[in-house]
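Given as structure tokens, the chain that follows is alone and in the form predicted alone.
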Amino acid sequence: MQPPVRPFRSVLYIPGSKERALEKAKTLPTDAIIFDLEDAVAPQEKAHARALLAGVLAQGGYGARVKLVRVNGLDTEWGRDDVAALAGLEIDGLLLPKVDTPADLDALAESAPGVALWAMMETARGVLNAAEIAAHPQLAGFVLGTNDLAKELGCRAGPGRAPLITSLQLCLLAARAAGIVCIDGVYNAFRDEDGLRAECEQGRDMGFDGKTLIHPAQLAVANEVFAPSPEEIDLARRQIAAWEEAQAAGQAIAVVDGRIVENLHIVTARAVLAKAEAIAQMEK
């Protein structure tokens, strides 16, 4: 299946306990927001963050941005209260941390019927069960938790992320087989633009829909890298035009820039144009 048309180039984490950050997020050029009630909130702030976020979301104002909330695990003292506080609010999904098996999602689905679920893929067990998790009927997407995954694996994931490649690819394969969104993990050094760009390009080339981000300063790079370039848009248009002309002449293939163009290339070309149009609508 093709990746979703709705853009997920940039997916910014916002702490649910920070009122100023929650307000500023309404103006940021991010495709999606993860309102975080888990790692970004200290235990003594959990109840305050939950109430604050519920009130802010009830007011609205986030426009076309995808609104996801990362709740605490249902095995913690806060998770079920998080889910209850968000009931009836206009959000696009609940993100569950440390999903190991589809049963973890079943428990959340029982507490949030009809709400789109998202899974943090950040454990070894979860990665090994990625295909079964991705096939959950209520699941809309994966978010890679590369920091936690690296910690659990005991690896040193430096430039190129070689120790994580197998895990990234397994999750991406499972997501594509199930037709769900797959978002790459964060890049921690938010002042290192060159490093961020290299990791975004790696994730894009692997096939991820976008990247999770920890700071607004990372938005411009992610939005640029994960958007179709002007050259890609131009090529897609020329491929479609040439193929349609060939079809009208009773031919199965066309040639553009010295390369064969078949139906499979047209599927990709149309996906490129659909994504470009979705981004244009998002940025209006």
Ligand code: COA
Contents of the next structure:
Amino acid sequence: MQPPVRPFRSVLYIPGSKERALEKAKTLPTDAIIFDLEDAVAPQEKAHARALLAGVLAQGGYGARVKLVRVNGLDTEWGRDDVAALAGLEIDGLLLPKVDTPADLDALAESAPGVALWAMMETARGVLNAAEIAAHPQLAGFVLGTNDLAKELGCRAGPGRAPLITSLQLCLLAARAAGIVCIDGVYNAFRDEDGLRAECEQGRDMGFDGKTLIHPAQLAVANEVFAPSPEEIDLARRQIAAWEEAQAAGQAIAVVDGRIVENLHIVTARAVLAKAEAIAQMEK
Ligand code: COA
Ligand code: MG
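Could I have the structure of this protein in the form predicted together with coenzyme A, to go alongside the form predicted alone above?
Starting with the chain above, the whole complex follows.
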């Protein structure tokens, strides 16, 4: 599996109807943006948001931030108009809500040939079909929709998210098997920094590339937690140096800080450095 070349530590939702927030995002330290036309936009605002967003995207100004647009489902009265309004605009991908099967992606792929597709994983059917969905040739990533998923499961996912772990893991396994990006769900209490930090750390430790966010106040924590720490970067450099030395001496294994370092650790160490480099580019 190739590590993602662009960082996805922070992935900020912005309602497509909120002009001020759309403007503000041009200066926010977010790795990626999800411009939302779906649930963050009320039905009576859908047409306005679609036109506003198309105009904003045509103007640009979002720099190196990855730009994804969450369209309404194609089975709604708005979905097809959303996709049509975005045609030809410079975006990095279309995010489809409530993907149940790969056929849902086929339908979008037909209307948006050549555009990278992303799937919201937020239904019981979708999670059970995660491997087939992840293998879709046009799919670039999963975004976990943990609020919808908890609603469908009828579960109470408090701190630790125990009732959701199986679903999160199934999505991660499928994403890694297919070599696509996998972004964790949102933390609703956007003023609760300690709670957010704990959930970011859990997501990072599970293997997510980053976290979806709903408010700028959440950016700093996600950016910090999902970035390699200075200690991890230092260790990666020392592992690579020690291993190269061992190789030169005809050995397959080095020892760093009392632990063995094999080829597989070097793959991880190089991925850590590549991610750190991608982040440094982003923050220039
Ligand atoms: N993206 C970019 N900017 C945002 C933002 C976001 N998601 N949320 C808030 N801001 C901006 C506001 O425009 C405001 O900017 P200003 O200082 O230039 O006026 C500033 O951040 C402070 O906002 P604040 O007053 O604290 O928030 P709020 O009460 O206006 O809004 C929410 C709170 C939760 C309604 C709002 O953050 C939001 O709509 N989040 C996204 C929700 C969403 O997309 N959900 C769908 C996926 S779950
Ligand atoms: Mg949803």
